[in-house]
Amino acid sequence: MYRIGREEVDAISEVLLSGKVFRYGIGSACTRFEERYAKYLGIKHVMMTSSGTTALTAALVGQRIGPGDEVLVPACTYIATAIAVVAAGAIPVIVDIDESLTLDPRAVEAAIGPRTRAMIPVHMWGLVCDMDRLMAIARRHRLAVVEDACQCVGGGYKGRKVGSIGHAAGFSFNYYKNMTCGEGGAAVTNDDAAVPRMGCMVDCCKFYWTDRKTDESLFISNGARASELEGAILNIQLDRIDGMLDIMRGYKKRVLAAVADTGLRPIQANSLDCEAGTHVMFVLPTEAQASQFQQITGSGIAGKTGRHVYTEWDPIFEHRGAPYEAMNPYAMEANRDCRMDYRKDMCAPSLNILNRTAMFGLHPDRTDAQIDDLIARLRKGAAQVL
C-alpha cells in the first residue's frame, strides 16, 4: 500500500451510512468505478473481482480459453497467473523471459505448439512486455493475449495503458499493489463477445441479472464479485495513482541517469517513459558479483523473492489442480496431449537472469534525501564488484 488517507475513510464511511452497501443499485461505487477506470483504460469494459487472480481467470474464460488449450506463462511472475489458467480448465506453459524480466518474445515463438491458444505476458514488477512483438506473434498465430497487469496498475507501453492491449486483462489491487482496497481486482476487455462469459465468473447469479430465455452464453460458477466498500476505496485511489506514478517514474530516471557512468547495466527497459516505475533493477555479471552487491547495497535478488519464480510453484509441478481428482485439469482428457511435464531445470535461462538481478523498491514517499543515499549505495556497490 502506497498511500491512503482520510478521503478513503470518508468514503467508506458514506456508503455504510448509507445503508446501500450490495455492489448493485443506483449510485453504486462499484459501478461508478468501472466507469472511470475504464475511460482511465481507454476500454469498453471492465468488471471489479474479488483479486487479481480471478480477474485472469475471467478473462481467459471470457477468450473462451479451456480444457484442451495450452498457455503460455513466463517463469517469473506469481503463481497466480498459472493458477489462472488452471482454473479455466487450461494447462499452462512455462516460458523463459529475457532481461526485461518479462516474456521473452523469442522463446514465445519457440514454444508454440498445436495446441497453444493463448499467451499471458505479464507486466512484473512495474515494468512492461514488448507488446507489440508478442501482439505480432499473437497475430501471426492466432493466440488470445490476456495481459497480466497485477502488477502494473496505471502503467502504460508507448502511450498505451497496459491492460488495452492485448485481447483481455487482469488487475490487482491487493494491499502490495500500487492502487489499492486491500484485496480485489478487475478483468477488462475491449470484446463484447467475451462479456456474458466474463460476467458468469464473476458473478455467480449472472442469469438473474439478465434475459434467461435468449442469453445461451450464461453458466454458473462460484462467483468473484467485489463489494461496495472497494469501490468506494479504489475511487480515492484512482486518483491518486497517476501522481504517484510520475513521481516514481522521475526517481528511477534520476537514479538511472547518475549510475550511468559506473558500470552498472540497467535490466532492458520496453517502455520507461510508461511503465510504472516501481522498482529499479540491475543485471550483475555473474551471481556471485550479484550477491556481494546485494550486501553491500542492501537490494533484493530478483530470483530469491521466494515466490515469483516458477521453481516455487509446488502445486502445478505435482499437477495438484483441483480438490478432487475428476475435476482437475491435469487429469483431463481433454488436455491429454497437452505439455505438462515440468522440470525445474526447464527455463534456465530464466534463473540466470533472474539470480544476477538486483532490484530496488521505489516510493512515491521517499524524499530526496532517500534517493541520494541509494544512489550513494549503488555507486558504492558497483565500485567494489565491478
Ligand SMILES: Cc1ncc(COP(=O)(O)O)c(C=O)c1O
Given for the second form:
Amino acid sequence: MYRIGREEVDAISEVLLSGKVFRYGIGSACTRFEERYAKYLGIKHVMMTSSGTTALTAALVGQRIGPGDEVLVPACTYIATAIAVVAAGAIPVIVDIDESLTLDPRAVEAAIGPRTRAMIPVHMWGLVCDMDRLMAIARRHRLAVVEDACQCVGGGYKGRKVGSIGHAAGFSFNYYKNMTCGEGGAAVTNDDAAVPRMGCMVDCCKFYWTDRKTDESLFISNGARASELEGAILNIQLDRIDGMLDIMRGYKKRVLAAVADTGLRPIQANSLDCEAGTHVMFVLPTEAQASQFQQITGSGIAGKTGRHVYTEWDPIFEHRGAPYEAMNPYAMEANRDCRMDYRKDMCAPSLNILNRTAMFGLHPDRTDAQIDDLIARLRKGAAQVL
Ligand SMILES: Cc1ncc(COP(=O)(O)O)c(C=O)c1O
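Structure of the form predicted in complex with the ligand, please, following the form predicted on its own?
Whole complex next, starting from this chain.
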C-alpha cells in the first residue's frame, strides 16, 4: 500500500450511508471503476474480482484453458500464478527467467511441448516482460497469453499498459499492490468470446441480478464478486496511480544514473520508461558478493524473499491440487501426459540469477534525502564489493 487516506474514508462512508453495498444496481461504484479502468488500460472488458488469484483463474478459463493443458509459468513469481493454473484444472510447467527477472523468451520456446496451450508472463516487482518476443512465440505456437499483472498495476510496455497486450490478464489489488482496496483484483480481456466464461468464474450467480438466460457460459464456480466498498476505494486509488508511479520511475532513473559509473549492473529492463518503477535491482557477479553487498547496503536478495521462487511452492511440488483427490488436476486422467515432474534444481539458471540480485523497494513518499542516502549506500557497497 502506497497511499491511502481521507478520500478513501469519505468514499466508503458515502457507500455505507447510501445503504447500497451490493455491487449490482444503478450508480454502482464497481461498474464505474470497471469502465474507468478499461479506459485507463485501453481494453474492452474489466471485471472486478475478490483477488488476483481468482482474476487469473477467470482469465485462464475464459481462454478455455483446463484439464489436458500445460501452462508455462516463470520460475520467479508468487505461488498464486501456478495456483490459478491448477484451479483452472490445468498443469503449470515451470520455465526459466532471464536477467530481466521475467520469463526468458528462449526458455519459453524450448519448453513448449505437445500439451502446451498457454503461458503466463508475470510482470514481477513492477518490471515488465519482453512482450514483443513472447507474443511472437505465442503466435507461432498458437498459445494463449494470460498476463499476470498483479505486481505491476499501472505499469506499461513500450507505451501500452500491461494487461492489455496478451489475450487476457489478471490484476491484484491486495494490500501490497500499487493500487489497493485491502483485497481484490480484476480480470481483463479484449476477447469478446471469453467474456461469458470469465464472468461466470467471477460470479456464477450474476444471472439472477442481471440477464437471466441459459447458455453454455453458465456453470458452477466459487464466488469472487467484489463489493461496493472495494469499488469506491479503487475509484480514488485510480486517480492517484499515475502520479505515484511517475515519482517512482523518476527516483529509479535518478538512482541508476547516480551509480552508472560504479560498475554495478542493473537488471535488464524491457521498457524502463513505462514499467512501474517500484524496485531498483542490480545483478552482482557472485552470490557471495551479493550477500556482502546486502550486508553493506541493507538490500533484499530476490531469491531469498521466502515466497517468490518456485522452490517455495510446496503444494505444487507435492501435487496437492484440490481438497479431494478426485478433483485434483494432478491426478486427472486428462492430465496424464502433462509434465508435472518438478525438481528443486530444475531452473538452476533462474536460482543463480535471483540469488545474485540485490533489490530495493521504492516509495512515492521517499524524500530526496532518502534517495541520496540510498545512492550513497549503493556507491559504498559497489566500492567495497566489486
Ligand atoms: C505475481 C502475483 N500473482 C498473483 C497474485 C495473487 O494475488 P492475490 O493475493 O490478490 O490473490 C499475487 C499476490 O501477491 C502476485 O504477487
